[in-house]
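One chain is shown next in structure tokens, namely the form predicted alone.
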Amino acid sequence: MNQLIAVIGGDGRYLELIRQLKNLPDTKITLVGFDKLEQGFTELNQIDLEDLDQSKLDVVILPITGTNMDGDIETVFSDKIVNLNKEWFKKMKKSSMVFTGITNDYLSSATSDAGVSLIPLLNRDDVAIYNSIPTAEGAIMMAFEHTDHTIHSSQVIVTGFGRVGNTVANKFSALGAKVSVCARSIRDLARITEMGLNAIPLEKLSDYTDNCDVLINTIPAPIVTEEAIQNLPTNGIIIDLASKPGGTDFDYAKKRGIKAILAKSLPGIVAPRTAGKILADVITQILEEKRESL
């Protein structure tokens, strides 16, 4: 029996995701929110939401952004409004799985009330670590674009030593930058030092920004404050990789004439094909694990 998957909305990453999922055995894929694409391009059934029978679906794949608080979803390849109300989810099979990038209170409660599994992919360590590579490359691209000097020998400060911060620090260091990393935990500070990078306690960030060419924030909290920004040289730039609204005081940076960039969804911008393959690989792994457990 075929496994029925519906991909509802999505951006450029989803073109590669769809291409990968088409290769799964015993799988039928239906697309909703892709009517701007020629059907021959995807070679898949493209229909409107009202023509989709969700009671027969095994898997629903939503956009990276999930839904808004009203149940509307992002449809880059369609001008039609696609809304998934809570009753829509309740008509799904209890064994169904719903994949999204991120979730919110609406989507979490809608799937919970319906008794279906919700999997926010960006919460997973594997996806976050894989995505940190195109994110780091995107930060490097921005540093090239917005500075007038080489990355080699530049003074770079990375705030945060999580999944993204670790990769960003490594990639800039590999290009010859003099990298410092701000972290809160003693364990992280020790690991940063062991890697040959300069470790800075997070609370002392402002003491080190006066000689910083590129300040890269990866922490989704108010970290790059007025105090840290006021010591930055005028030619310094801030690249904020944290999820919206970031961790930078953008208003103060503007007052000081410091270029501060909130770099959202870099994997989808820098390397949509790679980002789509990452999502497809993880979804495929989860589906295979579920099939083996039955």
Given for the second form:
Protein chains: 2
Amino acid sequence: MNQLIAVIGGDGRYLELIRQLKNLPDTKITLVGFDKLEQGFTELNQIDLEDLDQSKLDVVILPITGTNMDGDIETVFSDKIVNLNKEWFKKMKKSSMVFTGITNDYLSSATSDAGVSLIPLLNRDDVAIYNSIPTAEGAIMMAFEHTDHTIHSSQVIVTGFGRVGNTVANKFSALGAKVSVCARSIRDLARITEMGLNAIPLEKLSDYTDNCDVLINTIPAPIVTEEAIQNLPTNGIIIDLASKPGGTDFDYAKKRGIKAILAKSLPGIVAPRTAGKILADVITQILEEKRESL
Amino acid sequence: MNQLIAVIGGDGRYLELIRQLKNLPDTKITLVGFDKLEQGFTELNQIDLEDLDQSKLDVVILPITGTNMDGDIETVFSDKIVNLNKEWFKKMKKSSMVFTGITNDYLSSATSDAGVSLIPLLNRDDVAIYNSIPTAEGAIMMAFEHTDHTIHSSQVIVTGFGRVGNTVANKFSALGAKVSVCARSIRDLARITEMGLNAIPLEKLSDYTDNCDVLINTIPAPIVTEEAIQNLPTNGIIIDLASKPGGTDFDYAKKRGIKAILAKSLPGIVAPRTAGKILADVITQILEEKRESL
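Now show me the form predicted in complex with a further copy of the same chain; what you just gave was the form predicted alone.
What follows is the whole complex; the chain from before opens it.
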């Protein structure tokens, strides 16, 4: 029995993902939103959304960014607007699965109303940790581009010690930066100290920014406040890795003349093939588990 | 007694260098080749070469690249051609010093004929090792730009285990790459093994390139030959850090469709301020030693 997969939208990462899904046995893949892709997948079925019969699908793969609050999705390789309204989801089979990177209220309720399973891949620890590697490499690339000094010997503060913050702190430290990490829990502060890094309690951040060359935020909350920015040296920069809208007071940074950048989809920019492989590996594994359970 | 220093040409690194030299006591600095610099050093004397009286100078600082074989120097911040012919050097004081990054037959003989001291800074171990840090960070930046995978988990071969090769191998390994280093001496091969890296005898390079993602050459000799390139996978890339013309058969790489890049002045691109500070520190130290010996 063939399984039918539709990939609807996505960016450079999805080319590697599609390449790997093609190798699955007994699988038919349909692409929506890849019509402007040069050197496309000529052997695959590429159609418009209105020609797709979602009632036949076993699996829908949405972009990493999911949908916006109106059901629109990002299609890097198409100029057409692709909208998945709630009715669209309701025509899907109950047994079908919808993969996304992240979800929001719209997507969560649209799929739950339709009775189909939603799998937000970046909620999984394994995907988030693997994905933090290209994210950290992207942060290194941004530090190269936006400073005139080496990462080696520079003073770096990382706010947050979650799956991304931990990796980012490790990588900058490995390159010889003097790394401090800002965290709230005493457990994290102990681990940071054990790693040979400088531990800063989160509420004390602004006491430590006065000699910081690169401030990297990973917490999706207003952490890099006016007070923290005020004390930064003029040539300090802020790289905000938290998901939109980040955790930085960008208006105040601009007023102070401090360069502050909200980084977006670094894995897709710096290492689309690796990032696609991470997604392909976990989707493949989930599909195999499902087949075995049938 | 004032010491008179002329900085003749140079790139972004020299802005930091000049900023630091300005702080030396009893020193007068004249700049040649900085006329197109925005936000220049208004308080310093900026003149054309023909208006410079070299017989009064104690110190001349040339670009890192020195001169070409005709005595022309690189002036990034000027459109004027600056040529230092052999007669020009002969009018310098015998006690004066000429700093450069690297030298060639022309510059070495021009200064020795004139009886002035030439100090090729990059010949010094300390400068070369400090300078290898921004060079290695530049190589990392190039790997980010020219590949679609992470450095983490990628297969990297570094040819050469000198001052640059050692640092480059360290940094890529710190980022999680699987690093092999190619060297000739059994001493180097032992040290490479001790560091937990994979040691490859230089003459066996081509036996090991078949699964190499990034090949980084640091040896200024024809090392990356047709044979070595032949075995590279199609999406492998070559980053050549050796000084012009590098150690890669670029024509053959092009024919095979392998991306091969001769990197140039990476410290000046990726970290001009750090690279300038490295030069300033050593020049300052040499000038102080000279003063003390007087």
